[in-house]
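So this first bit is one chain, no partners, the form predicted on its own, shown in structure tokens.
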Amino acid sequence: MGSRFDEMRVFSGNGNLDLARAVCHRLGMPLGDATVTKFSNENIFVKLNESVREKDVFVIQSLSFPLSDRIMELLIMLDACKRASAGRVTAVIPYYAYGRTDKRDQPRVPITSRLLADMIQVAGAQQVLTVDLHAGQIQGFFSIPVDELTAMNILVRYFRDKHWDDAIVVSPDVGFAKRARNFAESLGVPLAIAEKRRVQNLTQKDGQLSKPEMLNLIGDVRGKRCIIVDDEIATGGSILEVVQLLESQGAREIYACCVHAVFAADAVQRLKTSPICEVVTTDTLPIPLESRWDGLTILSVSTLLAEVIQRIHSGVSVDILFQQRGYTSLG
């Protein structure tokens, strides 16, 4: 099937330029020429330095640090494409921020992930391509087509190639258990689940009474190589709590993997000095050189994104790619 657009253009904000260049390299085309900068008054300025009239335009932007700047860059780039009469505009968002604010879990709070979806559509996106949303229901916040890819299989292949016969996958909480179970099944290993349980005695914290929590492990990890899997690592606090629990239960070695390396606050230092043998992640978010260490492995999603972008442009089913490459839904 041929594309209804004669040409394709790929542009990028400053959210993850290295990934955007890698995607274009896989596509065999140059990254689109655009100026994306910030004035001294903190206003974002965008200019497309080439024509996009009636072209199939893909704007790659990871919503990385500084987050508000990256969101505004994306919105302004989408608006610039729309006003330059692009034939179709697809927002490629490897990491979708505000994924944890997908519902009202307490009074008088917003649903920020829905607000962000509304802004992306108003700015001019006609479809969205993203990777491993924190909550699957975020797809429903859009009224335009959303293709959610999974990079979990890239992580699965990495650990499968190690050919361990004593591995076990560990979900850091009950909420991620379904995806962790699918991860474990893909590896052909058992699953353990770390579960937080409230205890009855009340403690004073920040001027309020609260019930402390303690971790309980469902599954036997004694003498096993444990692979903790999650969609993202932010501060690393939850992961390190699980690490302590696994050590107390006699785990032989501990590994951690995630799709999105947010690495906020002092996460890098905490992970570097932890008992974790190796942290495996992807390049959906940029990881500066100063935040890398010998125990960090970064796998690229550029091939996956490039193939899906090419299929969207050509009007070919994305499901076929999943079947051919062995990618399966882990949601």
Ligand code: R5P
Second form
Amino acid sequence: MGSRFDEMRVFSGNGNLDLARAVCHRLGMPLGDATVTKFSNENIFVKLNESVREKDVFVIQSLSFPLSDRIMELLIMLDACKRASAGRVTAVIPYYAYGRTDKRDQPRVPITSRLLADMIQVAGAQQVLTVDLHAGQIQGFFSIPVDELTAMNILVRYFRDKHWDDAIVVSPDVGFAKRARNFAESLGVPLAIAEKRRVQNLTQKDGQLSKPEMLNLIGDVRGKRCIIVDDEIATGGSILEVVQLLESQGAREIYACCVHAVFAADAVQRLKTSPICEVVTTDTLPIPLESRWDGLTILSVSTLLAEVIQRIHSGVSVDILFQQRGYTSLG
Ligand code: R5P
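The form predicted in complex with the named molecule, contrasted with the form predicted on its own above:
To see the whole picture, the full complex is given below, headed by that same chain.
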């Protein structure tokens, strides 16, 4: 099928320039020429240095650190595209931040994930392409089309190539169990689930009364190679708690994988010095050289994004790509 737009252009903010360049390389086109900079008064300035009039424009921006700057860059770039009469504007957001603020689970808290969706639409996005949202319902925060891809199968393929016959997938919490089950099924190995339980007795902690948590494991990991899978690693706290539990239950070796390497605070140091043999992740977020170590493997989502961008541009079904490649479902 042909595109309703003669030409396509791909631009990038500073959220993950290496990934944007890799996507353009796969698409066989140069990255669009744009200036995205910050003045000394902290105002962000954007200028598209080439015409986008009536073109099919993709703005790639991963919501990396510094987060507020990255969000503003995206919004300003979308506004620039809209005001320059782009034919259609797609926001490509490999990592969508604020995914954990998706419900009012305490009094007087915002739903920031929804607010961000509103801002992206007001700024000028006509559709969104993203990868493994923290919660699928975030798609519904947008009233424009959202294509959510999963990079889980890229991780599955990596572990499948190891041909382990003693592996088990571990979900770090009950909330992720369904996606972890899909992951385990794709690998053809069993699943274990770590479950956090509130203990009834109140204890004194940091001068405050708190309910201690206890981690239980559903499943038998003794003598097994454990692959903990999660959508993101931020501080590494959740994963490392599970690692301790797996060690105490006689796991043979422990591996961890996630789609989004947020690596906040001292996560890198904590992961590097942990008993985890290997951390496998993707390049939805930039990982600076100084944050890499021998036990870190980074797989690229650039081919997946490029193929889907090409399909969106050409008006070809993205669903078919999933079926052809046997990508696991997001469910
Ligand atoms: C939580 O619901 C997520 O799936 C991750 O487990 C969480 O974002 C990881 O955060 P951290 O690494 O700070 O424990």
